[in-house]
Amino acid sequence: MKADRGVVWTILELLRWTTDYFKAKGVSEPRAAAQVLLAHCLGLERIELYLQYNKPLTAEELASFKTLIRRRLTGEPTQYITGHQEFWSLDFLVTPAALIPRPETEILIEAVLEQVQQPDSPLAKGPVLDVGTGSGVLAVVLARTLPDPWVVALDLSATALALAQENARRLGAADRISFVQGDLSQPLAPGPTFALIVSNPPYVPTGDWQRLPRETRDFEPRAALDGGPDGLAVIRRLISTAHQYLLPGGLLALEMGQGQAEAVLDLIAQQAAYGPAQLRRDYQQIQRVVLVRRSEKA
């Protein structure tokens, strides 16, 4: 791409230019994110690119754009350089001090909240913890959707903290959540609390660190990726304390990955305060999301 005096770009030439070059120089997903790269630089949602596609560029714009390529080239993730990330139909912000939000933790969403809205449920009304909120996802859309509900947003990183609430503000959820900094469970006082306990912990295991997307591996907050040797580090840690906070009949609602479902279900099997797990598919048909509930004699 050249910003050559006398030569016009328009919107639609240089969303092909960019799609191509992606594609040659091996950038996941080139076509989407020439796209919202080109919507991000211009002010313009992704839809009017193409309701303006003879639209030219000034070179000002094409020098701004030249740069967005650039650092995406270098492999940070396009939500990164906007800034934003779509969840839940929700525009949430995103740094570096946080997860990106995936599309299959919206399936840990969809699971609770089948079970929420059974007949007589006992989660409806009841206190929420969002354990290793990142960029406060889980506990924004569920402090949106849940009826009268009380979040608490739980996070080891002062930074991540900081954009939870900034995300919470802007989505008019701030005054249904209340932001704790700590390890765990370490900062909550003892005792059962909640009805309701989500995590979309870190469950990559330490070997396969490498061979992770360099997208994720060099930009990505390794602490709220890497689950320790075998990936459960963190989540053996819920299983064995949640139920200490879970009221009876309260629902402990997790994500994993790829292959850890009979681990975790055999972690489960271990406290006798758990009754029967139940497991969730994501889109690829992986066993992604584990829910159980805490007997209501224990």
Second form
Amino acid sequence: MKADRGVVWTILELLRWTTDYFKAKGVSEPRAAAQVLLAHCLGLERIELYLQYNKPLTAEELASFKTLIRRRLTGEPTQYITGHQEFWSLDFLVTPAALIPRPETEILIEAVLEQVQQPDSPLAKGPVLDVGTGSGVLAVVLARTLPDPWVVALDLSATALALAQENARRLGAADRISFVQGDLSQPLAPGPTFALIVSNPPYVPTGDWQRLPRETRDFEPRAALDGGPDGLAVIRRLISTAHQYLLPGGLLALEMGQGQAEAVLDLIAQQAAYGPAQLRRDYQQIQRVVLVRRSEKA
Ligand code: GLN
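Structure of the form predicted in complex with ligand GLN (previous: the form predicted on its own):
And the full complex, kicking off with our chain again.
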């Protein structure tokens, strides 16, 4: 980059240069990444870049932008550099303590809300359990959206819980969520307590690890992704135990990976406590979410 003393870069020139540079280096979504990083660096919204496109950068701004470019080139996800990711039209903080929220996970929320919003749904009042809350997206969105919610958000990671708690506070949901360190087996006492159990568990088969993009493999927490040899280790445990915590008629909603639907339906069919399961596809037509009710009979 011609960053020598005396050479002045405007916002527009820098966006063009960075987009081309990212493209040449194989960075995904090069234009968006350039915009998001430059806006972050200058403390602007993305749209404001274009309202001030002729504005020259100071030498300090240019130097700090170059640092961000270098970080992105190591594979660090844009979201960890800026510390933000939008989910369900809300601004969530993200750190390497938790997975970056994905658009697929919004499908899980849509599917759950469809069921909850049916007339006379016994699910509407909760309580809700989010297993492996990570950045807290499921817990926070459900706490903000359900009519009278009480949500318990579990995570094994204390740093993830702290992040989720901060997101809940910033998004006005903290008084409706209890954050608890643990997973389904501890420290919850068994007993039918919850109307809804939701989870985006780790489900990537260990053998697929090397095939993940380096943004994920080298930067996101492995505990949030690696689901054991067949990817189903945590899902299997959730399906075999969640019914003990669900009220009769209560709903279990899980995210899962490509090609796992058949095995997941089998796991559900092995448990007499569940009714028939439903699947939902994501934007790429991959079966991504499974929903199942605990039977009304105890
Ligand atoms: N969808 C994520 C990925 O492809 C995986 C999320 C998960 O394991 N819960 O990286």
